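Have a look below at one chain only, the form predicted on its own, in structure tokens format.
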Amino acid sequence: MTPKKALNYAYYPGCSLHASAGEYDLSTRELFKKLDIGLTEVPDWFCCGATPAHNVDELLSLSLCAKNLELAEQVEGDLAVACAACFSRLKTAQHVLAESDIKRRQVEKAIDAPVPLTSNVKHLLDILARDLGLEQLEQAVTKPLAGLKVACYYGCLLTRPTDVPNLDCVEAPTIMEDILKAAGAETVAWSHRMECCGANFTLSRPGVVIQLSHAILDSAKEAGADCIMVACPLCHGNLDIRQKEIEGVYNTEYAMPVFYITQLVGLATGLGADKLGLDALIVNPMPLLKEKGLV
């Protein structure tokens, strides 16, 4: 299927998508290819600083993001970002540097280049829901996710803080639900879709992550969800990789697959499991998908 107009983007995968979240990168590339959306990886991109850098050195954190934004200017189109943390840091850098001439000059000296403050940084959700459009997306669906009940998990960074991401309503977003509705799935109303999973505390304070992620999984289960959908590698790791450990600590069972947005939408467009990296998920999604007739 061809969109009404050509859609081409610079693509910033970020570190996680080239390592622990390789299935997110794979499913993003395959889905966008299926939708005839062009992605060109930013040349020589490097780490945005993610969650730790800005707590250690603000100038370093801002400079890392600014340099990546400058590198992205070499590629045609807006900058497409999959990782919620990368999206947050890049948008935050633009916001902070637009507000402070002093910090902007310091960063421009550090990177020896002007900072592209007005370039558009877009999360994949924005591209699917608005640039491609929900109507076009629905037309691309060949295998609707009928009967699949999904808990859409936004976490901390996709819409917060106010006036930085500008992705959707800060406290009551619907962009994930809108995309899944176009893909034929049913979304559940649940209490923890905006709560923190513990993020990078997974290494330094795993007990905190286990407690917070347990509450999220509990909420999704109580709402009747078959699975959870995320757009953040850290959230995915805490809810998927640690799920068995959480079950052991709390003497319960979830067996709750955790998908990336691109994996579920990819299934709806007819992509096979091998093109979406479903075998990389720790909680095996195949029994659920077979039960629903989706594979």
Contents of the next structure:
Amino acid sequence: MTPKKALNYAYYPGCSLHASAGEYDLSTRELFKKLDIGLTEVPDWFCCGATPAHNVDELLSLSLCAKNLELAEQVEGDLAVACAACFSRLKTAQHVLAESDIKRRQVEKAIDAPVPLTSNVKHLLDILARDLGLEQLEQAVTKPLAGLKVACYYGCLLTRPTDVPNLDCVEAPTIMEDILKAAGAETVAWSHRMECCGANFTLSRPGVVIQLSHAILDSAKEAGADCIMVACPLCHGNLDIRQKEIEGVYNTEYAMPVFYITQLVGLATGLGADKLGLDALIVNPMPLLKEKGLV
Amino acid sequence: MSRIGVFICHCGENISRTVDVERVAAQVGTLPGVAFSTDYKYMCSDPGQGLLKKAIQEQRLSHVVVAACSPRMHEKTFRKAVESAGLNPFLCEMANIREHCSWVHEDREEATRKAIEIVGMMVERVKKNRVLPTITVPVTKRSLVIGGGIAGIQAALDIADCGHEVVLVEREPSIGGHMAQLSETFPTLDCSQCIMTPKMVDVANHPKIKLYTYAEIEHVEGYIGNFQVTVRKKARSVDEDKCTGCGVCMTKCPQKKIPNTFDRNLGMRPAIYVPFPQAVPNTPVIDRENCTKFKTGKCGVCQKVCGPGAVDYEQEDQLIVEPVGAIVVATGFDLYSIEEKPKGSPIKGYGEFGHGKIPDVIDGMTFERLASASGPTGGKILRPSDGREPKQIVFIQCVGSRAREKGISYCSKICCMYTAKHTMLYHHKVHDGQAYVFFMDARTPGKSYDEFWRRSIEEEEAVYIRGMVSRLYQKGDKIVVMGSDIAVGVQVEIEADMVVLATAVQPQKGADTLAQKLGISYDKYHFYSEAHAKLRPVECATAGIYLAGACQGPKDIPDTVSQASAAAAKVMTLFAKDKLEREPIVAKVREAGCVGCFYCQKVCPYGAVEEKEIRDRQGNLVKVVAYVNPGVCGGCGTCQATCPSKSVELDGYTDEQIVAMIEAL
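To complete the pair, please output the form predicted in complex with its partner chain; the form predicted on its own was given just before.
Now the complete complex, all chains and molecules, led by this one.
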């Protein structure tokens, strides 16, 4: 495999990847290393405000994102973001600040620096599917995920809000399916690809999360999926960590492993389970992966 | 020395509230050349105009300046008054001290000073005005109607009934348009075909109407009263004069698997076909793209079975030039398609409604075909997927309409009513079925319209849910509709057997191309623009071209028919005179200076510039210069601005006049 050009990115993991979603961080770093894509963590980055800040104080939320964007300028390359919520917030902030001179001036005063409005903020999906390219990705696959039926789950934030130029078609994206097909897996057509899992209500309103996530798990199962794939730590938390609880409430059993995209693509490129943090998943994926002959 | 009269209008209080009109009158009265100046409360009123006429005669005025509103509003009024007092109307100019001054300023002192300057400029300008003679052009008393839907049919019949010839051009193989596709019409529920087809026959049989179907406008030249229209009559592959309409060719055609577009692809049709059994003319057409004979050269069955020998594979497109005096544009509408829109399109699709991938999610027009007695199911409401009768049906309104974030912000006007009608038709045919309607607002203004809508709820048991639908998905053989009920503040999920989307009204495809051929303007959605929304609603800004029906914006049948008759009346008004008077604000070429570069010809949007040869006495060619046809010139002045040798001047806007205005400042 001859890389078209050297790909190098500034990496913004976001808080979750340093805590509850450590396996997402680990698998991202390993996969990128394997694909020969450079990742340099943004020095001194901090929380982007994630999903709650903009409901409380818009200026605060915009400033947090703007400061992170400014810090990312120190590292060469576009900004790679793994978490769907961070991605949505950083993109939205850039968009809002580009549209409103007044807000931009307020924020620039708050962070005492100009806001980088034109820097490229990219989700990992974008980097894999477009910067690296599906063909290149296909060439890197040594262990195709043959026979694995995957329900690709976008959730709310990967393509929204609607007016912000984003990753893919707002209502009918295909980028995850495209990547998974390149990795040799089979993707299922299912109804709840874009439904909300309850996001960060997981602590404040667990009842809501249980109801919404149940519908998602149910729909994936009905469509015949073996597992769900996500690209967001919030979705992962709700679908994986709470799965046992949901099964209890609805008196059912899914045993549906929920993978991060980097874990599945990582497997396809020949990375071992230990390098992908598969042991950190709550619903044990090993029986499924063994059955399909993937580990 | 000029004797100029200046007349300052108060416009009620519109001007005098901000501008000290008396001071303006006194001040401009001292300007050189001004013989008389006065102010009056309503200069445009009858006593106001009387005052003006009296002053012209008593003061022997040579020029007039009226300082009032915009010339768009009353220039004609005052020029007429000046003319009736014996002066050439083009010796009268208006100084706009309302829109350009009193309405946009607050400070009385400054506004007054500005008003004095504006009037002063016009005083200097009017001194340079020339006497302009009115131009008259002959009128060809024939008209062209583009589009054979209900609007075009009505306009054509009205004009033809007055004794004037009409050329009716329709793109499809049959006239009838969308109305022929409808099942029953609101608010009376009469059968659409029953009121439409007799009119279609009237058109075909009218001695004054020349009907071209399967034809398009190729090219338009000329101007009001004198258009030359080239019509492309597409090859039908069937000789209209020989064909008896027996239909044997259609039954014998071996190719029978072409989606029937008239039935919204619900049924199939052969390659030689008429769009629907009641088509006018009842002459089939060969769809060359799908015909085996045209694709492979093998077949030719229709030619063999045709008794009168009407099938002609060699037939070619014909170009026919028709001279007409007026054009009625009635190209109608198209429905917004629910498919995903291509990237970069300002109009976004409705991926959340299933991309048209869920077979039982259909649009309103498809429902019309299902409900129509002449439709693919013979009027039974059946699901396209399995032919089962839907027992729970969900109608979703405003799909594409009033959705700025999806790219279309206007209201499509007819969907509330047609959805109400659909719920009734459904209830009449599926007695144990339940209809639900998701709606934002019910907009039912029109005679007997609100009563009709109420009836769908109160008597026909439709359940209206105020709120929008976020997503549809297939679950087994049901479609789950996820929506909200904002009246109660809860989320709603309905398991439906069929979903009908009330999709937005859009202009016909190619509306922009036709507009460019005609030289008329259109809005950002490609609906054609009228000259004035209130006072000239059926006229285009381009003289001699009139609008009828939904090509101008969403319209229901009653509105369309009224507007079509109005457009016909405008055409008749034009035809009432033998000669047409035109404003003499046209460009003139100074031949001595013209170097024949013809830049003016390139920029002229009206195509008014011609070539003229200058010869000496011996008949030798000296040079070729530009000549502006005064009948065609629109008076825009683009040629004047472009001319490198300053040899073109627009009468009424000469360089001399403009310079005089600037120097007065």
